[in-house]
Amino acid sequence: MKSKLGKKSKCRFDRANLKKIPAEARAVVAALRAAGKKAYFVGGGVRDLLAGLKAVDFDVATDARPEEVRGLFRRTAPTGIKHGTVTVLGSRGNYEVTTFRRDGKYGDARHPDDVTYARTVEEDLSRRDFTFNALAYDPVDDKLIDLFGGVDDFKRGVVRAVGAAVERFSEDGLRPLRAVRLAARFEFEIEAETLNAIPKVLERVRMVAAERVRDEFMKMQAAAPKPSYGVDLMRETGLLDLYIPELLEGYGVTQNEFHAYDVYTHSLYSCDAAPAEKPLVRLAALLHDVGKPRTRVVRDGRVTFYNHQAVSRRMARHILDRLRFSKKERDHVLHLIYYHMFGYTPSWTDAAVRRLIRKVGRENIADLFDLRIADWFGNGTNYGFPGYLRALERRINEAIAREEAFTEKDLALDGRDVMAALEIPPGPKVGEALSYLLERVLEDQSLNDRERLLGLLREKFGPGAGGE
């Protein structure tokens, strides 16, 4: 697949948008200026406002020293005092205020070993990552500082490093991933020198903590219109081989007649088709077929991937653990991957629908459907919403609306009732009895009545019963 989009920015830069900076944020700069200090809004917040996008962070750069900043504001936190940053705590938000600085060597490829305070904002901007992030705005004098052509780069749709790209990336090993993430978010091209620098600094990238890599990767899943663009940039530059080499196994691996793309491309397009507001579902879509290359078999000219969902789940577990996802996030993604191959036909009984709900979990149904639809659109041969999923969705919603029983918790009795009825202590026998009752109720919901369930218990497990 081609990763270079080279699009011009869809955003319309307008300096008037800078007037939208919240009053509380402006007050931080105003207080510094009133104290005789220089102060500017800097970074991505300025960029996003200029472009007419929603800005979240309003970071401030100043020549005031940290102790001076803390003396000017009633509520502050020394969040990055070692590197000159004090957070001013407001009622509507928090604002990072950082003293102008020049960075020393980056021993850990993430943070400077030492910083030297600078006198001017120009010195401070020269250490930043990309040209459209190296912008500063003085709201008091309505002055925009753009030393490196960041506004023009953004208008042209270009991600460009400030100064020498290899030097910028060697300072902070996360910057190559940030370049990819920003290119994907805005659908921009990475300028040639900046792109070519990434393979040269992979050893520095390797030093970055897995948690930071994970966060950058998931920001891309949440913000990019097409994460596939960023993932393929990672492949081209060697970043993907560092963190998710398993995806590369699918590159060029052809599938059966139901797929227009190889495994790798199908995975990327499935990721694109998943909802942006559900980044974990996008991640599941990216990894749902990662096990296909290891299960590929050709028999009589037909390609099969038997049990690939189980292999994909096992491989995805290693990937998610490598990137330090939480257990809750990991287990949710793995659950979706394992069950994404569920089958359905109109001949299913209501009991079969209830068993699917039980197996998948009512709370996971919506995400599983989103994954299945993304898989459908990602194969390149399907169009329109899959009719069979629409029919299954209707039946599931009807079953839920009827408040049918899907789990042991939905039964008309509980473990204490089982112990009392069978005169047994807590133990595996209680769970076995509840599972038996649920199976009967899944088949026939009319059995979910306390007295009828007690009768089934005694019949199955009581004295002289076959189950005793």
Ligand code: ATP
Given for the second form:
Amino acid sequence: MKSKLGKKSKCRFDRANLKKIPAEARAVVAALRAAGKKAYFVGGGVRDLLAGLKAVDFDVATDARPEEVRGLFRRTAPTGIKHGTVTVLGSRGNYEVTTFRRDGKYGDARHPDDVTYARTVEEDLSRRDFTFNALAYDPVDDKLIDLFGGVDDFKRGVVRAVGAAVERFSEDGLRPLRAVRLAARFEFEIEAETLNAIPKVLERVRMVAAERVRDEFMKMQAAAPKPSYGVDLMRETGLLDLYIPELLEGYGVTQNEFHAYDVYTHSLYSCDAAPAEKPLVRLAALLHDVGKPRTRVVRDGRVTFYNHQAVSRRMARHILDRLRFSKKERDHVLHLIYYHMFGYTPSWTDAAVRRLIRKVGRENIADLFDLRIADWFGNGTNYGFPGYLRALERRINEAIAREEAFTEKDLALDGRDVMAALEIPPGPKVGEALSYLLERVLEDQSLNDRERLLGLLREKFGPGAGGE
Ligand code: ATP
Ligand code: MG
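The structure above corresponds to the form predicted alone; please provide the structure of the form predicted together with ligand ATP.
Expanding to the full complex; the earlier chain stays at the top.
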């Protein structure tokens, strides 16, 4: 089924932007040329510059060999010698200078087995993935080399493989994911032959290391105005079924009156509504309801998803492990998913607000709110900022600003004090005592005073107290 999510928008394209290449970057090319070598700006940098984007990598391709490049510049680093790359260190930036390449055979569906140097920029451009990634710019003669119609494709908003798509994707199984990522980033369409090639090469894509897939996927979360467009392209082409089939379970699964969309669409729109500068929150938004289909129950004509946050967390753990996220990133995302359902009413006491902070962790509050707001906008039935969340946010910020105690660490005494006061050795008792004190302090902050806490300790655990 054809994607309805996202839509094509034409990217700005302006050849005049090529004039804006900074002097230091030009000087790198000029120095190579002065030494009698060929040299061009190539790759994503040229593309991004034409699109008017600000932060641009200036990668250079040359027929000079790495050792020649090292000899030409004062400060260099051998960052990728085995791929023919030397980084020239400038005062305003670093410039990757790579010897023209022609790739060898592709064994593991990802890495060219061996790098063979090429003599011409044409050969180097032919090994590149998409037409608008295969542009070379010569700043000395102000000449743009465009062998495959990349400028036209870029102007029309089309991602097109260089050469025969099935063949190019079979050489490197990461390319279909790059196609989707770039389509989502620029809100381009994937040209038909290129798009139709993806379902034919899924076996090849499956061979790509999970870390590479994860990196492409997260680059898409960080760079696409609407990741939903890319995720839905993944669904259409079979890529989603390879890596996150759980999301497909929500396709067409209807919800209750609070929702305009099925679970799948709601997940994608929530992802869009989360901040791009927090890709992990976007990921949490994408996965926050992944357990809903498995918990869906209709009772008296009402649709419920009881405890879906726990099922979502469990399923998300499998997904994030499959994609080899670090434990730290995984646990953060899982934490956000599990707590996304917190409730709030204005009748909450200050103690209840503090308990929420304690449970969620001060350091996670901002992300959790971003997730919750994304969830709210992803419903498709809500307009305007949720007032109740703003009210809760204000109360939380006030409590934090008052430097209230939310954890054992914030108490006016520590474990050593507890051991001394109760004359007990280190052990679980100490933790129990601290958590008892924290409970009391969460309820009443005025108790957070060393003497009062010691008093509470003796009262509860001291000789004759009876309570353990
Ligand atoms: P960005 O830097 O915005 O993530 P990019 O297209 O610049 O995107 P890079 O990984 O920096 O991606 O690659 C630089 C260039 O190298 C690309 O523009 C493309 O010409 C080429 N390239 C990168 N990966 C591949 C690949 N898997 N197959 C063929 N060419 C590639
Ligand atoms: Mg790049």
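Residue numbers count along the first chain shown, from 1. Everything numeric in this text was worked out from a predicted model, so none of it was measured. By rigid core we mean the largest C-alpha set that fits within 1.5 Å across both forms.
- In the core-superposed comparison between these two forms, Val303 has its Cα shifted by less than 2 Å.
- With the core held fixed, the Cα of Gly252 is displaced between these two forms by less than 2 Å.
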